[in-house]
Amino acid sequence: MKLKQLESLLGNLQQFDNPKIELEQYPTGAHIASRMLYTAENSFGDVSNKVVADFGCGCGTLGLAATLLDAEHVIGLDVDDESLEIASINAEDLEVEMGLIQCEIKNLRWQGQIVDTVVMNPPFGTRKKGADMEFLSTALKVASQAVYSLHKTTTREHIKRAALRDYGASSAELRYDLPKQYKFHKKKDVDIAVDLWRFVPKPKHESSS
């Protein structure tokens, strides 16, 4: 599938009618999502025929992008039941299958690296300090191949240092410094500069040594 086609399909997905600010629910735009997943597949082979988990999936944009790029199986996880309902409708509209699980990421009890790739647009931690790092820590525990994640540019050095020192990444590669005009917020006067990171988890035997 070509990038423009992927972006067009994602642009037609339903999004939040009434986003919950306390959950930092902001839609992942089709422009960012399509490039994020297209890069994951075409530069690294991290999507096609892989098991992909979308952490904090919201309306399902990232996970559904993975299904359109021929992931073997995609699981979307979110604490909010309304988001999961929208994600389910979006999957039906695209005529693809995506498993959906309601849970808090910090309470996820998967044992070991049981998915190949995690993709996520986590809470930035503006409402609940450290929420972004909870997502990253859990993702690096369950992914065997790679974690793709969006984070505020202002946290760049902290994200890299924590991923390598504390959360079990063998590498932390900044893929894009995404321009400020890509807005996650509803208000037109609010810009957030975000980075797309690719993290590679340490092999399980290396993590335990």
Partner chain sequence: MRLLTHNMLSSNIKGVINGFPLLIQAERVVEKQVDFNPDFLKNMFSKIDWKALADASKTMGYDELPDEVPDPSVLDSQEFLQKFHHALLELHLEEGALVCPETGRRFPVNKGIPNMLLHEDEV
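Right, and the form predicted in complex with its partner chain of this protein, after the form predicted on its own?
A single chain, with no partners or molecules, comes next.
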């Protein structure tokens, strides 16, 4: 599928009706989401025929992009049932299959090493301090191949250090597939510059985490 086509399909998805500020529910735009998954697939082969998990999937944009790029099994995880409901309608509209799980990211217990790739637009931790880091450390435990994640540019050094030193990443690479200083429209006049990261987890031994 062409990037343009992916972006336009994602652009038609339904977004949060009543965004819950405390959960940092803002949509991951079609522009950024399509480029993120397109890179994951075309530069690294991390999507097609893989098992992909979308952490904090909200209305499902990233996970659905993975299904459109032929991931074999995609699951979306979110704490909020209203968002999961919308994600499920979006999947139906696109006529694709995406499994959904209602959970708190840090409290799910995983068995085995089945997930290849985690994609996410985590809460930036502006409402609940450390939420971004909770997502990142869990993602690096769950993924066996790669983690793609969006983080505030202002946290760049911190993210890199924590991923490599504390969360078992063997590499943390900034991707410049997004226009420089991609602006995240949070409120009318507040924009947040974000980075797209690709992390590679260290190989793990078979165990539950």
